[in-house]
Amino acid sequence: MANITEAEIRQVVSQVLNKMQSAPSTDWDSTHYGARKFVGIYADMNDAIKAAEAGYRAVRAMSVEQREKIITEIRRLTREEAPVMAQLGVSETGMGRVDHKKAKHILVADKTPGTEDIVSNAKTGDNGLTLVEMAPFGVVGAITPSTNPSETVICNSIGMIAAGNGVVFNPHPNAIATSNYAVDLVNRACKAAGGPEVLVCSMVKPTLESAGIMQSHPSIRLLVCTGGPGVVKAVLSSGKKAIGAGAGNPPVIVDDTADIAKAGKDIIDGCTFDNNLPCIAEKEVFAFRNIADELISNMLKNGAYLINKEQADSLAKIVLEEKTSKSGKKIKTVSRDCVGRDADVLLAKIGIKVSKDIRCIICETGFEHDFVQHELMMPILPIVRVDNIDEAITLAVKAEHGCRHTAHMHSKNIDNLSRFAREVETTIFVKNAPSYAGIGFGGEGHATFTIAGPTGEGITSAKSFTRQRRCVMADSFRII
């Protein structure tokens, strides 16, 4: 795949998608990329688990150094094939931006921790030595989203393999080709580095039924879910050890001590990264009244387009669909046809034509507006004016809905920053930077696309996919 051209990328992606679209909707699969047959893809979840279990036994017999060689090869292939996966992800799902997805793959390759994250601890005393080591669970069952499909598969694979596990993925049905490409990449890397031919597995056609088999199978010792509240709840109800990475609705506060020009640019950069698909991205802004006009002006300078209240209400009726829940309650959900779409595409739905240079739709709203209350995962950003820090924090905490996922603030007032951080209690809190700094893109710290707020692991890494084992030598090995 070295030095592949854009034309070649488009040609091969087209072949994959044409194959998918020409087959009957009931039986098409995603098992090939061009002439290459994917490795590790199964029609039956039980077969996939059996293969992953064999892969786990093989990797368990390998040294940590050998594991790291596999991870090094995964990183290399991910960097090399990032353009293909980025293009395939956008083509298959219709969501996001190719250039941003490419950057996310590079981030995963460069900043996902490997075996260096697995650290043993020892304690000695008068009664001898106790050693605590981080051991694998065995076979991990993982559910991955359509928003960051191949990025999540690769990020999870690196961490789970570093921990010594085998993996079975049940990808989102709207991103099967992209997810399975990533699974195949991991297996190709594993084989090239001297590991088993199949270490991670996936499904030809993942379904709720295959997810249910995975969740109840006795060989699955750990479940990891990156997705919406429904699938996270199902995994947490499985009775197994589970890591849940749920949804968020990250608020942004901008007070009157902030660098307003920088805040305007940073917020638009973060909000529009991959068309707002990352759960950490800025979803609503609470701006001090005395700087709001200046903030909006700087947003407009950085690719934003301001719509009025009537236009915002019209757009809300399109991007949010009203449905009836099983209990008979009316609920609003985001339109799948709008998630992750470009700003100009969304504006065209209400009759506004703009150039591709417009990357974000901004509007002033009240706190109760649907744009504030719902996580849209689109480049739409509502702005609510507030009088002071008390009002800003109160409203921002309410808008976050207790997800405790991510929050942002632009300020030079350390008291305001500290107070918001304490009260919002999010897993990630980004100060004076775009949201993506929170996952290591332009900020310090490692990267992940599985941010486990509901179950408390936080920014997951290899050690998150391990269990502690204690070995005690009583009255010996104490040498002082």
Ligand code: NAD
Contents of the next structure:
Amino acid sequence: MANITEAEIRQVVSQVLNKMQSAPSTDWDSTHYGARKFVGIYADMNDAIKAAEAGYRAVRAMSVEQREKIITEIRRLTREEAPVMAQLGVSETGMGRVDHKKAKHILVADKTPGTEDIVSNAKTGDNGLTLVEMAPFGVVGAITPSTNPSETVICNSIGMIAAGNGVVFNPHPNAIATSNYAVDLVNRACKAAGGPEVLVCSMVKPTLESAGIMQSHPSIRLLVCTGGPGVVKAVLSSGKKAIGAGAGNPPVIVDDTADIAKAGKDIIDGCTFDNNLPCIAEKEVFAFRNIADELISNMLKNGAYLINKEQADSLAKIVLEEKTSKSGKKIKTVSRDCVGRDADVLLAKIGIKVSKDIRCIICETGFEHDFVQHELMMPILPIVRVDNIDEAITLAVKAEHGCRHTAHMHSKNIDNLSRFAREVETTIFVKNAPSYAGIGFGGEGHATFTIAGPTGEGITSAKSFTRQRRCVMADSFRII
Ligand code: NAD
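Having looked at the form predicted alone, could you now put up the form predicted in complex with the ligand?
Below: every chain and molecule of the assembly, starting with the one above.
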């Protein structure tokens, strides 16, 4: 029998320890997961920023090859620990589906661009050579949502590190353990790839106050905010360069030239992905009157459950809460107890018992119904019948509320497809596929969980987190 070297024993022990630490644990909070204490988590935002500055200095000193090594390790660990993060995300937030969250992590690992996204430009002419390089901002302050917590932290980290930045996160308080698990994963990957111990940082207890410190701190050169309208408005008023990835209310049009069986399946698949948490997911359907019955019957074949008007109205009273705004106006907001919940759990709230095979609640409504007007982020899909493409586009554009986020259409009529795409002006427009094709899941193109419509960066990637720098050499360095 061949002798086993000490190095080989160490490797086996380390693999076993890693496996043990990756096994699901019920003992976790914002500072640890099982026996593993998270690295890069601070009680004070000022300390977190200081550590992120040190991280930035370390990244600056690295070669691009070294940065890419760290990113390769982040990808590897993300794939390996996707089941743990998916489980933790659902346990902590009570939202979404473990299988889909796992798929979202794999998507981030496989399709978030790395350093290859950073491309320099050269211009030569009679007056010599001008070089334009994409430089880091420095320390980025990132605010992340509860809906894709670890996915966003990892996706942002890959892009921001590829661009040469340090990062400090102020994650959503309801998803802080899951977000900090991802921060720790990035730091573990960094160390394993020969980098510093702390590259990205986060908070033990993020608050609006810690977000405020981050927004006004002189060391933070770029703010990247992924969340609802409130937080996007806050960072855009900060006086700093900010990337805002805000809310959407993606409409779907189905006209009478579409493959209706496929449209029914695609819409339910997209709408129910992670229980409708992704901001790009189908939120309301405008179906041509002459194909609406066939569309509904195909949705029913694919795990949908049809409720009537009275049932829809009762459910609306539960999933939306009436509140009074600071200015005294009556407003409706989604109930946090209902966001991202399974369809059978939501149906049980109005006394309907169904099996777990039911993954979506559908109902016919008018345009003004709350289900059409509000971004629910639940597997509830209202269907509005329309007479023609003019009515469909007018209503779908109105339902999108000018977010310019995402819209979908199922059709084989290229005039209709082109018209809706032009008129809705969204960052993402998906034709004849489930919504997630728009972020690289079964569609071409890279993935992101930060879709910056309001500030225009679109499907963000490493180059979105860079600033241009120009270097001019007059009259020389031309080789022709
Ligand atoms: P949220 O708006 O409740 O919170 C987002 C983050 O902002 C959290 O970290 C929260 O603590 C923080 N925050 C909230 N108000 C703030 C303020 N005034 N100042 C500083 N920080 C503040 O979002 P959520 O419920 O976790 O996520 C769902 C929302 O985010 C939906 O509207 C969804 O469409 C949107 N979203 C958009 C994208 C995108 O890429 N465009 C991606 C994911 C989620």
